[in-house]
Amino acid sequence: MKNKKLIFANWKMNFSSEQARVLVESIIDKLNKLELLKGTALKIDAEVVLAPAFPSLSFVSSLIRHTGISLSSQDVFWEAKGPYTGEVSPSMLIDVGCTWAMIGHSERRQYLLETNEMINKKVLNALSQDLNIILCVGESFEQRRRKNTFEAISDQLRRGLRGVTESQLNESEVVIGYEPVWVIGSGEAASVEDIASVHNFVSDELKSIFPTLKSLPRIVYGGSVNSENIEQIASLSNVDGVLVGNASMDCDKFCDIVLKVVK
């Protein structure tokens, strides 16, 4: 699927299991109307996946289930097993369901501290068991403003991918997520000048990284992504899809985004 357009849809700290409910039944209904869905699988060249929150994962597998919508977890530890109270391992999210995993986020940076090594640790785990990730990357408001985005991003890019070697991208899929910390939740994207250069660069970077990587992994955009701004995004020729966040929340936008972006 890696010539596909992503969609990938991040809940957050949201939704109670009926919530959740609704909500899924409500896309599936939306998406078949739309005729971007018919019964067992998509019928678009899209991939569309889901992100809840860890309670729901199991349950929302159960929904999707032969639609052709993908499952993905918001995190995932650096180990197998062991005493890590809290924590839940690549084999548990398979169990319930999941193909992807994300990693990285700029809430989890922000919140809980994650360093470049913990989230480099998450990724290495998580391909070792053939879970596909989305890592996330992207520049702070101070970062922007001191003229350091490029050289942040390739910090978190290169620390992140860190050990990550070619074949292990043959068999498990990573995908960059550029989220420049500064939009998330302003409502407002990132100009499309803005970021097609940032996502250049990404480009540029993994050919460094990945010399002999045939086929490089997918650059989707995050960032106050909505039904207003999606097609001016999703037509620049360096985004391969959105991580999208409150627009993902409601069925009518997301759906509608997804009607944009395979447009």
Second form
Amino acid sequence: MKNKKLIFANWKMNFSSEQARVLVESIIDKLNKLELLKGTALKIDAEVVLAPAFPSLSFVSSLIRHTGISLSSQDVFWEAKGPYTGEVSPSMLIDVGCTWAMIGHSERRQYLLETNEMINKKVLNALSQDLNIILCVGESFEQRRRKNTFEAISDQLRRGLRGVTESQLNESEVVIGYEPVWVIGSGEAASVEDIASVHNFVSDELKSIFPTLKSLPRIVYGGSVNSENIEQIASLSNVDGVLVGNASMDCDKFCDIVLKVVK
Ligand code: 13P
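And the form predicted in complex with ligand 13P, for comparison with the form predicted on its own?
Next comes the full complex, and the chain you just saw is listed first.
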């Protein structure tokens, strides 16, 4: 899958199971009409991943079975089991059909005070259970203003990936999600110049962290991706896909994004 573009829908804390059902069924129906999904399976050169909130995972899993669409959580805990009230382990996620876990989203860093050390433990725990992960990194507005973007991202990458081995990367997928915090939910994505330059930087960092790895983790962009800017963003040679928030919660907008990525 590593050479395919990844289209990752992060629904954040939205939708009842009934709303999730309506959205998933409309997406499947629309992808069918667009001939991106024939019969029951995706027929495109891209990977589509849906990340509903925890309570809808199991239900969404049953709706997308056999479609080729994959399922992700929006978080995972760093222990395998035990007295950790409110937390969810990798094996629980795998049990309900997840093949992916999102780790280190900036909203969790901001509101749950997740540190790079906590994120690193989550990364290592997920990989030990062969769960694919999308590790989110990105600079804040203040870091950007102070021209500390590369420093902040380097820190998040190096501390987030500490202890990850090249052989783990050959067994499970690690994807880096670059999400500049200041554009998330703003309606306006970062400029293509900024995206290209940060993706190049992330790629150089990954080469330095994993010097003998043949196939580097994919790097996807997130932050106000929509059906108007997707073509420009997806056409950048160092963008391996997109992480979509708001626009992924609207069937027409999301399917339009999928269509524009694959055409
Ligand atoms: P928006 O697309 O709403 O900016 O959200 C991006 C995001 O946080 C995806 O993880």
